[in-house]
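Only one chain comes next, encoded as structure tokens, the form predicted on its own.
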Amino acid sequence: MNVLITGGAGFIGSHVAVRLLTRGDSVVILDDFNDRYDPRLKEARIAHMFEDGKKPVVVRGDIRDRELVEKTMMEHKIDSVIHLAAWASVQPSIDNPYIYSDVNVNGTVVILEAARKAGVSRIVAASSSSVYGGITEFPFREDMNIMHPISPYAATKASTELMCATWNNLYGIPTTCLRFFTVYGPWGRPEMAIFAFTKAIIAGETIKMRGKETMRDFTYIDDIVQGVIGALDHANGYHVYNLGESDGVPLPRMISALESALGKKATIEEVPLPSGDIPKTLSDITRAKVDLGYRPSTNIEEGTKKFVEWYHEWHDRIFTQTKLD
């Protein structure tokens, strides 16, 4: 396949770039490296990742730029595209609300016209486990009614759904949404929950924990990565799915883990979670495993030793050298 990741130097899209040159296709990355956090470690991941000879071409730009898009389609005889590029995070949306539609919202237009324009096969976008908002009932489903969320980033998301559901219904695009569940592990975002506790527990600083009670269904990046293929390679009608490790992890499980893949006690100060989040997620996953094959091995135990190896390895090297080896 000749794909597109848009976000490709983002934490999940280079990990399934990298799978997918691995495999033999050809990558093509769009994104604008923007500053939302250090934009040292995308450059580190396009730098880094990828083995000689098995690279993607790179195409700096904002996805809101609709000839550039629509030009990268063309140029690169694009039939597959991973919709990725997206502001994330809950609580900065509540706070600028108009950059998280802007990208989000007409940004997903943008690639979906550009899509249909360029005669794209098949298309796999990026949802997210937030637009579940309130919803007390566990695990979550897909068929549960998600137009009740509690944050502009669920909103958000719940509208790509949307938009992906009416461009397969005008144009007949396979479109397959994928709703993401914690994701974690080595070369993630840095303001995620576990590398910025990692970092922390280091150095002898205090952990802000959201409460005990609060549970993420944290999802190894592996494990993700499988199920984004999985969807790509199935692509047909318009589907949408959980991907998720299918295990409720409370807060103090995961710090315990860092603990133990540290070596060091974490000093911790529990705080009430903020509004606009959601108090646990558990994925129902059972339709992405007889559907797309979707298997996920990695627990936190496991998943956060590999994260902590990575982190030793990569964090200063990253962050306060000048120039990387």
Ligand SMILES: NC(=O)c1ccc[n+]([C@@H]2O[C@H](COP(=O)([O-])OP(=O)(O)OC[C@H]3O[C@@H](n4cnc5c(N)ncnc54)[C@H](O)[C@@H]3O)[C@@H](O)[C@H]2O)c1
The other form holds:
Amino acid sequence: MNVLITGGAGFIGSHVAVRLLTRGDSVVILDDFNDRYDPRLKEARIAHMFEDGKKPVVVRGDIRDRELVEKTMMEHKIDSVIHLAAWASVQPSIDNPYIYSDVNVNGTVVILEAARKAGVSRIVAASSSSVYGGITEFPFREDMNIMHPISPYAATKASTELMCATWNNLYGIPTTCLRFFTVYGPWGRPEMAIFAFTKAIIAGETIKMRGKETMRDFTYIDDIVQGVIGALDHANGYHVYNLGESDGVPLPRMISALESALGKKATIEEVPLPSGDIPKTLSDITRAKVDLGYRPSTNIEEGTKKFVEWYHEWHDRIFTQTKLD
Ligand SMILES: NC(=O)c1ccc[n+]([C@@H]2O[C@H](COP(=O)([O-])OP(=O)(O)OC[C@H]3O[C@@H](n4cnc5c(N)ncnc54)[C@H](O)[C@@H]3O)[C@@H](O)[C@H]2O)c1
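Mind pulling up the form predicted together with the ligand next to the form predicted on its own we just looked at?
Expanding to the full complex; the earlier chain stays at the top.
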């Protein structure tokens, strides 16, 4: 396949790129390397692919640039699109809703229109567990009514799904939206809890636990990649799938797992969960198991151990050295 991965310098996109290149697909990455978080990490993910002999085509640009997106799809004869580029994270979307709606909604429309014009035969797009918003029935199932978003970010992800459904209805391109549940692992995003807590615990700083009742279905990156590839390979019609671990992990359990992996106790300050964040997420993954052969297999204890190993090996190389050796 000739696969375009939007947001391919990002956390999930870079892992998906490596998996596709390993199995022999051609990969084009479109990413603007923006500074929502430290772009050195994005550069390092790409540099690491090349060091490892994986050679994607890297196009630096914005998914809202219609001409560039159309040219990229045509020039590289793209037949499959994995659309992951977005502004992620709940809290910043409350402070800056415009960039979220612009990139996540308008950018998605650009991708869908360009895919139609380029004759793309399948699309996989990133949604999020945040679309479940104020729902208090667990686990979250794909057929629940998601019209109760509690953050601009969640609303943009629900809109992504609506746009994908609309384009599928109009033009019939097989399209799958994946609701990712709190993804973590090596090369993860620095502002997410597992990364930020690891850094703080090592530095002996206090970590802020947003409610000890808060529960997240933390999902290990390798499991997510398996689900994304499964969705790509099983494309037909329009579908929405939860990709989670189906394990509701209270924050204290995640912190204990990190403490064991780091061999160091955390100093914890409990603070209230900010508005916009969901108190509890838990996925029902029956649909993805049946249709995509999705089989997540990494619990939080194993996953944090792997993350901490990566952190020790890479953090300083990425963030304190200007050039990778
Ligand atoms: N990581 C998670 O826990 C999680 C959970 C739910 C949903 N998601 C969704 O999965 C997708 C990937 O998430 P991630 O964790 O890898 O995030 P990420 O921020 O690491 O990756 C997104 C990438 O998109 C790029 N990008 C953003 N705006 C762009 C634009 N206008 N043009 C081109 N590139 C642009 C960024 O530079 C970044 O490299 C996102 O759509 C996100 O909303 C992630």
